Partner chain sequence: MNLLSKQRRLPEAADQHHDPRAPISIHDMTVAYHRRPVLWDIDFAAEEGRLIGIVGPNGAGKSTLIKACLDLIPKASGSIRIYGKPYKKQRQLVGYVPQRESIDWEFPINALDVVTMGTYGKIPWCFPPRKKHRTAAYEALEKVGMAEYAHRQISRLSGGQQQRVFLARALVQDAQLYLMDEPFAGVDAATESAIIALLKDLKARGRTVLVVHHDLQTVKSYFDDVILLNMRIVASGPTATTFTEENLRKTYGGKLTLLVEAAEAIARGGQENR
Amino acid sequence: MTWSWQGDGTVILVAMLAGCACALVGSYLVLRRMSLMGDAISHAVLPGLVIAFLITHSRGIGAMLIGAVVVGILTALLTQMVARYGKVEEGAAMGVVFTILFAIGLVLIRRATDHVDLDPSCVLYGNIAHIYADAFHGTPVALKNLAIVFALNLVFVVAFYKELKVSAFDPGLSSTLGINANLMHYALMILVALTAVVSFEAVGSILVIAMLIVPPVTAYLLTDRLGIMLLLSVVFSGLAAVMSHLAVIAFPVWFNTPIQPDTSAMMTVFAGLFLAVAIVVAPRRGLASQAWQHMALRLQIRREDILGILYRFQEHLGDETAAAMPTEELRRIFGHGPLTSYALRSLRRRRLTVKIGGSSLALTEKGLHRAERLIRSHRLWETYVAQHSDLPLDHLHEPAERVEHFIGPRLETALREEVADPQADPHGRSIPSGHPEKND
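In the form predicted alone, let's see this chain only.
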């Protein structure tokens, strides 16, 4: 295939407008935890489209939009009714409603095809490669309609940004502030239905469903700010449109079907690839970030466990000058793996421990303060559990060893007050004194 600014450029622009229009309204579906509603409306509007055609005998956009809006609102209403009166989860209610409506639409569309050339596959796969077939004064009708819908969605999001934000995150608060959450909800459902219908003929329902959810979820993984999320979702949709059609042009043998270039399907694939990358590299929710945080937590716990062992060793000897513990003994206790080796180096680098005699470790003054805080938390928790449960003494150490790493200054102060500031734990061992904030 060769590049044509008029043909290929228009295809990319149509795909971008469809994807970006879907991403704007889809972001709020994701935030409201109503991702399935986009899928539901995209399927459920089918009977509305067919009924509008059977009544008007025309595929004009006006009749189709009216049919879609009516059924889109009906889908939202029926979903709420099924969830409320059927006492089922909202996702299940959506599944019930949209499958029934979609089935009705399939029956009706089969009846319609007996009287007129109406291609059911157009609704599923779109007709983006042949959008010039319905050009009006040189400009494809699909391009004009999608531009109007994208502009309408953009104006709605900008004009009601605060209202949509509050109603999405806290419907109860929105009512307190005088914002009609139900009105925002149904306005959003109308726009979802409009966007879906206008996009169907150009890119198909499969792409519409994907663009309503995938780019917003990708953006959601990367940021916690709504404005940035909206911007990123639009950017990802646009990039998917450009890259998908370029891939179709560059590798026609791979991505072209016998009927037409598979731009819509490739756009969904690229959106999925962006999501896959975000799942891995997202700063807070990504797999790499979570793995790093998990490793950092394991390292912190290992460091603190080593400090606790050194403190107890020093406490047992009762002589600070002879409180150096052989490194090999620490490795025997905690294992010879890389985690222990790195923890030992990290403690020396942080000046919490110091080497004595080349092969033993002792606590520095800073390390002693850290160890005291850890042991204090451990023994206060043992005391608290002993006072509030019937656990035998030999069962107190293990739960305290797990909890000690997560007791901050405020919880430590609350524990000390709760157990009446004891001097010793249930085993008779001294609880280190000191104010927790001074040792942080």
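Positions refer to the first chain, counted from 1. We call the rigid core the largest set of C-alpha positions that still match within 1.5 Å between the two forms. Values in this document were obtained by computation on a predicted structure and should not be read as measured data. First, how it differs from the form predicted in complex with its partner chain.
The candidate at the hinge, the spot where one rigid part hands over to the other between these two forms, is V281 among A151, V88, V281, L299. Treated as two rigid bodies, the chain between these two forms differs by a rotation of the smaller body against the larger of 12 degrees.
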Second form
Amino acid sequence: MTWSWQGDGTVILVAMLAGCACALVGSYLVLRRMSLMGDAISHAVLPGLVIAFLITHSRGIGAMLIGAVVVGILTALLTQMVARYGKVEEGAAMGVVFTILFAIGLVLIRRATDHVDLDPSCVLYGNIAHIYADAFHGTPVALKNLAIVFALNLVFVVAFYKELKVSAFDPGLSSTLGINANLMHYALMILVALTAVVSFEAVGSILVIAMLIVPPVTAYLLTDRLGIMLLLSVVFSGLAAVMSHLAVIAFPVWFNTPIQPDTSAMMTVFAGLFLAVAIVVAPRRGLASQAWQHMALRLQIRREDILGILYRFQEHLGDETAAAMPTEELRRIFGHGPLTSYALRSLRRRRLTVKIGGSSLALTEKGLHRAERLIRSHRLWETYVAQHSDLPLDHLHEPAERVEHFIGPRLETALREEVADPQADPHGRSIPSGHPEKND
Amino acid sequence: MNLLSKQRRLPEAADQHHDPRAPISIHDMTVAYHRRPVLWDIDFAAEEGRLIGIVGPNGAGKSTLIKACLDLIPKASGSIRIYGKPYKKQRQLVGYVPQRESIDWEFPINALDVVTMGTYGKIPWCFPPRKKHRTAAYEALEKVGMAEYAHRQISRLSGGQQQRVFLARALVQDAQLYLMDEPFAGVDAATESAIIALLKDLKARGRTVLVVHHDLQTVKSYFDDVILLNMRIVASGPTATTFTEENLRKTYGGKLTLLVEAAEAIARGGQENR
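Alongside the form predicted alone that was just displayed, please also present the structure of the form predicted in complex with its partner chain.
To see the whole picture, the full complex is given below, headed by that same chain.
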């Protein structure tokens, strides 16, 4: 299939505008932990549309928008009422309200379709192909409407940035500052309803929900600044629109089929892909970063355990001068895996240990210092636990082995003060002296 | 049922019950959730420049009292004046520190952002905070010893640090009257003493502070006045004379069975158990 700026360009623009408009208001739904509200409103507006049509007998955008806004507000109000008087949680109340309103819409739509083509499946799935065709007879209506709604959302989010922020974060404080949190809530609901209705035509009501939630959640994972989150969610929506339509065009070639998938469906798939990538690579919260932190911690513990063994070996020999332990022996104790190898190498690189006679390892002065601190933490902990509980002596070592890696200078000082005689541990071994130092 | 009907008296008529010099005065206030009264007939007037503790058992309505003062929940009856005028006209004079648990700490903002929110009341709608507002916020963070964490996302702060951020936010509000909901809950010893130093400083500058508090051990050393609350005010006044064993027994011991029963009856909509 050949590229046409008029057709394909318009479709991409429509998808971008719909996605970005959704992302702007959807971000606040996600932040207010009411993502389901997008779902609720985008379904519940159906009866509003149908009733508006039945009254005006036209599919004029004005009447449709009024119908949608009225029902949108009604959804938010009814949800609060059902939650309060039905004494159920808000999620359940929302579920009750929007399904019933949607069903009423489905019933009414039968009555409407007697008169004109108001196609239920078009409401559900949208009809982006129509827009493609429309583009060749002047500017499609959907494009104009979406441009207006996107601009409206953008102005709202920028102009009321401070008010939206404080009312979403802390409604109580917001109201005491004179920024009515309820007012902001309903303003947001009205825009969600408007956005949903106008996006229907392009991407359909089911996919509107995805575009309201998925890009903002992706952005939320990647940043901890509100402004950047809004920006990223818009960028991801835009990218998803462009890439999805290109993929749609390429699809018949790749899979050798004459059938083209729907751009709006493809767009949701792309948004989902972005989210999947974000879940893996997100800083701090992402899987990769967590795995990395976990590995780094394991490596540090392994290094410290090796230092501990070397120290105890040296202590056992009673030799102040460096006692060397065969590397092979260390590998036997800690396993032959890559973690041990890497820990051994990084100990040498940090000049904490030194190789002696080719295959043995000894502590350097720096290494001895570090090991002393570790053993001190270990034995102080054992002493502390022994003095504060009557555990048998053989129960002390294991937990101390774990805790020793996490005792910082502050905790160490506190332990030293708690322990009556900080000279010897419960097993009678001496606790290395020295002062707690800053972790380096 | 007259008790629960919305106030019909003219506002001017209510003013005679209020001392215009009191930072906050509450006259005959009753608060109900779903018609079930949780606070009965509250009468209270604060003296300027005092630290006032609000103490009482769980479910006594301590947080409710504060929220009702701030119009965050509706009153069934009664009236409140802040320096002689209704709260709506005096918002600028009142600072609020909500409970730490009421907030989503995963929200994508840093400590400085949270403190800057304290200045929003002084900025017109749709205008962003300016440099002077951010500077004020930063100085407030310095004051609570949190300047080095200004740019840290708030979920990465400890409980005590989060509470300090909240206090810094109250400081930049620069209010005359502060209402604080359990600022000492779940904080470390260092934060506790930092908070109390801050409260003393506010007091020295003539501010009035109402604090919901649950550690009975420290009431005497922290507060000038105390309100002993259990659905109604059991006693209130200077801590030395009010915080007595007998009053505590009245507050904590023996349920106020009749109040609870009446509240149940009102909630059911019937008169009495038949």
